[in-house]
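Coming up is one lone chain in structure tokens, specifically the form predicted on its own.
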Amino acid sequence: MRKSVILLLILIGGNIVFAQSDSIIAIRTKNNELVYSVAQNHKVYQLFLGQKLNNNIELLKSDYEKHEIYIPFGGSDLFESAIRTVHNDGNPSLELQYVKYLTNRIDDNVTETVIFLKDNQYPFEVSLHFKAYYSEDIIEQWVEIVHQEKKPLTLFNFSSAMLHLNASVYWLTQFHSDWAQEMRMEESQLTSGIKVIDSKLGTRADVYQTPFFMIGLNKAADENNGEVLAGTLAWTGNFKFTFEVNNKNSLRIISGINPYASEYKLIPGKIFVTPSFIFAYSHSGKELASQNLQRWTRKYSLLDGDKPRLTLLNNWETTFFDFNEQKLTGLIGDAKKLGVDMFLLDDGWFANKYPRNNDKTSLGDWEPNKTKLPNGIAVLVKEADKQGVKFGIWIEPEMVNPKSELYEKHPDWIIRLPNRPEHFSRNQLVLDLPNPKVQDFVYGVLDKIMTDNPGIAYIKWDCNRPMTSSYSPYLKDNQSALYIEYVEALYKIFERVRQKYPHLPIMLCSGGGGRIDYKALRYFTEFWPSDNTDPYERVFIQWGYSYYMPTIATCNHITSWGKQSIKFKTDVAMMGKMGYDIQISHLNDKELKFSQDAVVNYKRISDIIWFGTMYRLVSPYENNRAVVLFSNESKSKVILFSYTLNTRFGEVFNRVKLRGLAADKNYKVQEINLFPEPKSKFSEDGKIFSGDYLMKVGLTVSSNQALSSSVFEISQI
């Protein structure tokens, strides 16, 4: 730290005196900064956050409104707190006050901050830590709550990061979901008083409210213009996000694990860990934001985000549960003609007693069926390896059916009322994640799968079902823990898979986008955004992702939903990580070879769509179509896609100026994918233009028949 040099500041109608200018905190990224300053009553306010100062000493001097950085319950404070407890003499209240703070430099591109704080009165600390990400202008932010009483302390609330916003107005962008509905965008003003966005389905805890939201500052931010926060919450559970407006207009954002029925008994000594809060701050609107969030994904939160994916296809919605040995053969072969790297079998191939047939038996009895599969599954391994393509394998081993070998040995492993009747979702009951035993259950399901068939070269692990009756038995008289210790030993689990099987490809998959959170993604490969393929509808949910999520975590799979072409349905798929879940013996010859060649393109074209930037170019928010391009760094080419949606008569959509080119620099336009016509019609196609005419004036890329698309391949000659 700096010494300290005194500033002769004069307290002027009750304002707050900073007395050094070592006080002020910076947390600095490479545009960005969040300010914090020590007072003269030995608390920390939060002076600023926004692009980066000249001078921050200013802000001390100023009358910018500033607010305490982590406000407890108890005080003289007025509105929303970040943290409440009752200590062992039956005393409500947490005065925080400075401590320390320290500062580490991990790498060239992260530096962490840690404020501390403690009760003047009790011993209870609190610490706040914050990673800087500096080249992804990425703030990670997360709390450690300790004391040293004589008994164990309730924890009411636990928030991972509370942060002030001082505007004239502010707008909310947020997503929300259902089965086959994900990510539906839609923005409102914040108006005085709270706005919460949360989750208490303790599992499956993103079906109907995703864990993601936008603040525009001052006016509604659009992709390249206005202030824009970007924030959400690296937990797979119940999440929360307070957004209250109070009488001054300043905006407050609490952001953590939701407290509902989590009252947590922390024990003397333990450390509580906060999940990570993650932002992004923009001055340009929502594109910059989004771009940062996945860059900073692809590197610090995505497994194995810097390396290329298999392309497969899936049996689902060819066979359902109706399958066997021969007819899996046969499926395999179809993978290898089309051209993609791996064949997934999916649910019903497990369990003996209870045989798999369909979704209402079997879940926990997971050996493979002999009357389907009588020679096992690795069987179907060397088929796959002799036909030069990989095997991957379902599994939801978090979820038990009542029909089972495994409930009906195991009744205590399972999360239900005693006295209560049992509540059935999807025919499922909860595994009781808690108890030890359980976890190694669970861990061994997917272990003993790999040792027994160490071939599979993928995983796709769902879960299918929230949580209802919510008891523990493991847990007995500590119920109010069972959200928070459910998730904890879930990471567990995903710890053990990791260290024994580190690069292994696995799908997170909950039903759809019930699970998408940066935390899991640590442990994944990539996650199942909807099971609604229907392309109309996968346009919508892809664009709510893409502004977190980076594509080459999004799987999209062509399948038959929907009546639209087989070519549209590519097109769509493209926008992500390709695969198909289609009955290939339905195509005809001309569908045949337009997806074998969709495939070579795709695998030709995938690196720039899985790291290169992402421009979304037209919302269908706000038309009858969507406009996506990807540029890869050096921006020598490009990849746009562009798809007609349900268009009025006699619609004519305009030319769409481009992003992510080299103005001084000439490209040739190229469509590719054309299907069933071997010639584009557009007359722009084949021709070469610069970077700075195709920024400036632009191209027409959208027909205006309904459920076409188009994709261009534009490449620096």
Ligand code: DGJ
Contents of the next structure:
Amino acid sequence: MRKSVILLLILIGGNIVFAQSDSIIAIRTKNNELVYSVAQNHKVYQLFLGQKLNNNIELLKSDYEKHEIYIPFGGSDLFESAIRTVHNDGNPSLELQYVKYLTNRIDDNVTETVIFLKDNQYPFEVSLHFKAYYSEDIIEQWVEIVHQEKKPLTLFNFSSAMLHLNASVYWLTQFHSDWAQEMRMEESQLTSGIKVIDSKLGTRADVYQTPFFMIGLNKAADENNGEVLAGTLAWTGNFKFTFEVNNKNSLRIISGINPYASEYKLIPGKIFVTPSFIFAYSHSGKELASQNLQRWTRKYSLLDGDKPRLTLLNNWETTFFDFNEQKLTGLIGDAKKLGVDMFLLDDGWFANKYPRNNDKTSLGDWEPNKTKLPNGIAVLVKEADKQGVKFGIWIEPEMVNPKSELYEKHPDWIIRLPNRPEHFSRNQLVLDLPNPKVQDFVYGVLDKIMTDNPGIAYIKWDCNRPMTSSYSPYLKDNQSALYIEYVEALYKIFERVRQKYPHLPIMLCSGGGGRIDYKALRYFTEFWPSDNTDPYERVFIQWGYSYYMPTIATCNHITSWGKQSIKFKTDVAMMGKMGYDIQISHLNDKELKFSQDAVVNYKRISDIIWFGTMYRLVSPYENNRAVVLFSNESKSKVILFSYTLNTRFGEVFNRVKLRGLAADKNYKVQEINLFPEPKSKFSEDGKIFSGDYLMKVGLTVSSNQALSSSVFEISQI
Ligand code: DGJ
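Next, report the structure of the form predicted in complex with this ligand; the form predicted on its own has already been given.
Now the complete complex, all chains and molecules, led by this one.
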């Protein structure tokens, strides 16, 4: 009895003795640091995560809560573990002890630190990798696991990161979704115990829960105040975040691939590399965290994040499956008339035995349909070229409809259960990507289109269903590898695509939002945030993505979804990568002229929206309007968007204090995208104010008419 009491004291009293000052391992960015230390028990502990300290050695003597860096299952810890396996002799525990650490300065901005741990009894090693991105204040973490036991080991848990936070209360911001309802922001206080946010969709990270979260420390963080940690997992498949508040009110965040139905057999000598967990810590609210994440994504995640994008006219919502060569030639002409860079041909152009005239057939049969397109795709590419616009095309190569030649020829290439009926979603099934022959096929779909039609300038890569009835004929008796192998196979395909077509713009689409994560974005230039293009809803959806995603990657199309004016639709689409999917011939002359001018305006200001710093000034979650602002690096130009959503009483909206200007410079305020009146209704339009005034006094930017909008170009003079 006495013995167990003493043991308990050691466990919960944290009787940890740290060796000496040189045992500090600090992962530092410009403003923050994550500090670890090696204790005399040879274990590594997290001492601190927060704003950089002048002297982090003081942490060694403080009673600030310390937590083991990557707690394995089977030791003395009584809460959720970061890793679990069972050794060849049946021992179900790991004891991870410090071996060494290395620091490698990759370049002026990036430093990698690796902390090596090893089981003290078994040949089992875990190395914890940290990349610190100095100027963006971002830390990327992942884990590599390897063993040399005689037989394979099963990994039951294999998280990418375990972080510990100490605060009085924790506020979780999560973003949940459904089709056409993406990125719905929700905030709640974490209570004692576990909260899990995860997904089990197989082909992507998100439909219902997104792989993005924020934790406000001590209080709910707002835009410009409070400590906040914004995290995400770079993985295009099942993910899991576990938030556990323990008996001492410490928060443990475990992030990684969802281990759900995914016990992983690790053969001796093979290194299991987890995906990266990426986070931004901010001591002054969500805005700074988002700005850093957006900047980091453009530089280190998104393909060609520093290059311009193409404006486009898409035909999906205007024609659906009902088109032919003549109609498309007309639409190519419309793209030209509008002034956009490209025409994008969507779903419905392929298959002959079972023509793609609706979503029930044909996926898998990627030959142009001879009835709709007797002269193939090449003639359309030529036509576009003749008209001076580029041509892009839609594919969904990972999928198959049962009514297709592919299904008839390769029944063994399909993910579905033996002895059970097939389960369809959007009438289709998922191909068995772990099978290398299927990988060749999927890669071949894109490669053949590009080879047959070398002028194609853009691809929209769609993925319209998650995985259910998850059984891979190829993986045979190793089914628990399927969720992981699917994503790994996808990356292999993307790698091949990028080797041959390094800069081809490709949109990542997934039946609306859902396949949006930092790893997939390495291979894509942009993503489709939602099938919901109603601009009222889009204000919220685009607002939600902006916490993590740069606007240059966020495709916003002007469509006929929603009854708002063409101006409101255009102004909403402009706050990201603008495109059109609307019947141009249905616009009246004035609307067409407005749209043509808007494209010209957009081309003039898009580099500020794409590469500038974003400030969310007024939240639609807290107000009847939303206001956002983009400022270029030199602060010489600012673009401000204001969207009035509702007005119950015709209330007057307050002035908005701008951000991101130079206080000592003067700026001319000019409203642009004016419609239907050619003159601004704002009396400050055309006037000159100092940056100091605009930031301290502000501007009137919102009309009190529901579903109205205004765009201001504010230029230094
Ligand atoms: C879902 C996408 O989100 C839409 O934009 C469109 O491409 C359809 N698929 C086509 O089937």
